[in-house]
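Single chain ahead, written as structure tokens, the form predicted alone.
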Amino acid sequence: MRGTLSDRTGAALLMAPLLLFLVLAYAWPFLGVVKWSFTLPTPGLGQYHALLTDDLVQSVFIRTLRIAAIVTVVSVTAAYAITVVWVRGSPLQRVLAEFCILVPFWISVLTRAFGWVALLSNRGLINTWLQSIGFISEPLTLVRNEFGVIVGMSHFLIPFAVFPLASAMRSLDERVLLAARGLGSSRMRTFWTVFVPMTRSGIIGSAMIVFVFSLGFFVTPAILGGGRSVMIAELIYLRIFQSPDWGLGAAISVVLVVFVGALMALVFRYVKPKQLV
């Protein structure tokens, strides 16, 4: 009993610096943002009332949720295919998949965003090539819209979606798959009815990571959206630094943080955190 108490005390002392850092780096500044949302420009709930009545803010919230949902589906689907190759492919396939997963981490988000501009713009490589072979007569509008934003965000977030999926796939019991094959199930049926359901925790974890990241994305939507597909992080930036309307920007930030917290609480209610990694 005494040993258990001392172990808990030691663990608490080891965790104390980390908890103090989190409070000073995150909780204390966030409380300041909460204060701004209730006091600027005048004390009261006016900024939260504006969130419910301002058509611009509501349209940006809806656009952000829509883009985040699409990016989540695209990223998790692509990541699932890559992870299957990485975990269950041949040695050469595994090396190539690992190369494709890790190399993007070495390239900054800004460089990748401008790379997509070079590919997707009206005079970019894709439009130039399609026009040169006579496939199109006029350049396609691939940037400064939601399509460009979705492409750029998905490309950035796919590697982050891979790791929870890889963890789930590596923890599978191979005997279950062999039993399904032994009972006459085809490869495709085994994949959809046995393999995919057994990796459900990885799918949920990947989807949560990508969706939460998408809600707060700033650089890629700002560059590839060109001001025509403003998302919530860019709106906060505009309200804080260009309007300036610090009270409304702070209120939007608080609502976004509360929404993400509620979403994670809802997910953890049905899925244990340790099952997601």
The other form holds:
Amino acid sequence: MRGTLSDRTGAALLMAPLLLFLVLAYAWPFLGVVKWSFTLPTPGLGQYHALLTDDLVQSVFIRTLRIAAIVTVVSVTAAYAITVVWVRGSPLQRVLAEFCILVPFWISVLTRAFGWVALLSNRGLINTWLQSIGFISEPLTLVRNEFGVIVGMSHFLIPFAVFPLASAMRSLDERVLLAARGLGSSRMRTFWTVFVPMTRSGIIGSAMIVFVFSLGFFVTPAILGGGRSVMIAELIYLRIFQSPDWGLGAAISVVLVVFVGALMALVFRYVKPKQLV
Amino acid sequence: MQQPGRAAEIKANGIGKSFGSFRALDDLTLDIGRGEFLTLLGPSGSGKTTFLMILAGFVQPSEGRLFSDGVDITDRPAEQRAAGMVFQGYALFPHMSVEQNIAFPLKVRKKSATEIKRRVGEMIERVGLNGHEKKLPAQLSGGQQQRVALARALVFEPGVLLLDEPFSALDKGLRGQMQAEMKRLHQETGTTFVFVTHDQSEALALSSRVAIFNHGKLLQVGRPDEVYDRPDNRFVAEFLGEINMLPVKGVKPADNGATGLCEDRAINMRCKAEKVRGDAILAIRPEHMSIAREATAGENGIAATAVASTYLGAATKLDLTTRQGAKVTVSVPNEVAAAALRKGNSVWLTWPAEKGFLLPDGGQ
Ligand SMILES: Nc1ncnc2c1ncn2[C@@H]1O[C@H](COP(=O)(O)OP(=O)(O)OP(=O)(O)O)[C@@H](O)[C@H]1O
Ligand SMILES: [Mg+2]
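Following the display of the form predicted alone, present the structure of the form predicted together with its partner chain.
Next comes the full complex, this chain leading.
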């Protein structure tokens, strides 16, 4: 819908303080980071060259992309199931689903990560239980590896994945589903051939949010990965705070931001931002 | 509704539907004949969509049974009844092309790829959508979307086609065109059509029978001329078009109907229920009354004065007041209206006995 001129001017005025804040808090400091990447320790493209040749940096990049991709698939799938119940379930199911979605927001990310450690570690709840029923003899390694990281991150991100899905499902015309059934399609078939494709924009929006968030995860991989599954944010931290290699840290940051920017541009080419919320 | 290609015969037996304490449908009994074109007509909220949803199997009736070709289908889920349905607003699959939309019911029925291709092609031809096969619904005009919805609902040869106000979003010209097209599709397919509208002229023009609803009750079912010329009650009489109501006194059964006194003149009229006696309401359509210099003996007629006229092109609508103060509207040739108004004094309103009928409910 197109607003009148004064509408749009009004909206622009309301947006202005937010825009100013974003520029001051993010854009300006980021320009500083860009400058470091080209000037530290010596001016030039040295850091970017190092990026291309450094095996460690590359393996961390690849691991980050892999974990983010898996977390995206896991979170969006789980969130989809929860959202279907939340939006289309019976009143009781709706309340339960809402509870599952909202409770994680009240618990800090640190608490949750340690909670997962307690559950997944060698002497944690799951291993103890599986051993006590004799299902396994040796504890499974569920934590301090990529598996633990994926579990913890997915758990954190599922609630965020719910909202774009919920808005897509809510805006769906109920009659189209009835039409499918009236034409002879079973509930299952209607779900897969009509419901899921019609919520495509929600799936894309949800996946994008989860993927972009995953790329920048720091606390959860640090705790649940146990130093073995270093992700890109942790690497940047290490470069800047532990081995004062500011130039390389800055260069990695710049590449990450450019990558995310390019990804969003690509997605927005195919899906209008309006359809995502 | 189970055998493809064969028109279904449907019986609704005492169907009722409550939403909480609200009665959306009440004790509805209706037979829909094989290959019939039945229109459900009624004002907004009268329960038309609810009844259609019950026929399709999307809504479970609170009481009553539903039969298709003699088989009780009340508990059969919608996907197994497979009535063709065209929804208000079409409900096309937005992510599928025209072709894929129309192919959907055939794919569900696991038809072979060649058969699907052939039948979808035939259907596209039949509804005139050639050249639009690959488009998405959003890229089509309202009329074209309507055709896709019709094609999709007819392609699997359902025993009955249910249509919920399919033309309400179309402009007048297109509406007329689509009505003609639907009539043709009905003749070509021979399928039973159940069509919902709240446009009375559409109902009269299209249907083999019209069922009139109000407040969840079925008031009357009959051929268009039956319900128009012989309405069972005041609501049906008024809903189907403009009508004049005159009080009559001393009604007595007579040959071919009844007699009584209207404005102190003896008149003859038709009536359905023989038991009507005493005071009643006589109803006459405006186009059935004419203006005369005087009423001859034995002819129905009352004296009135012309008060206003509305020029309608082909005819003029003339408003009159009778001697006893009743308001009457007639539709007469333009020059007759002009003459009646010029005279400024009394004229006679006459009508054939068979065009005046008593409302059996006393006009309540
Ligand atoms: N699911 C429902 N829950 C509660 N009330 C309902 C429900 N569906 C319909 N009704 C009520 O039942 C009545 C009949 O509705 P229905 O949709 O059948 O009317 P309609 O004749 O199709 O009207 P319209 O011409 O406006 O489409 C309405 O008063 C409506 O509010
Ligand atoms: Mg309706």
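Heads up, when I say rigid core I mean the largest set of C-alphas that superpose within 1.5 Å between the two forms. Residue numbers count along the first chain shown, from 1. Values in this document were obtained by computation on a predicted structure and should not be read as measured data.
Q.
Given a superposition on the rigid core, I'd like a yes or no on whether A25 shifts its C-alpha by 2 Å or more between these two forms.
A. A25 C-alpha, core-superposed: shift of less than 2 Å.
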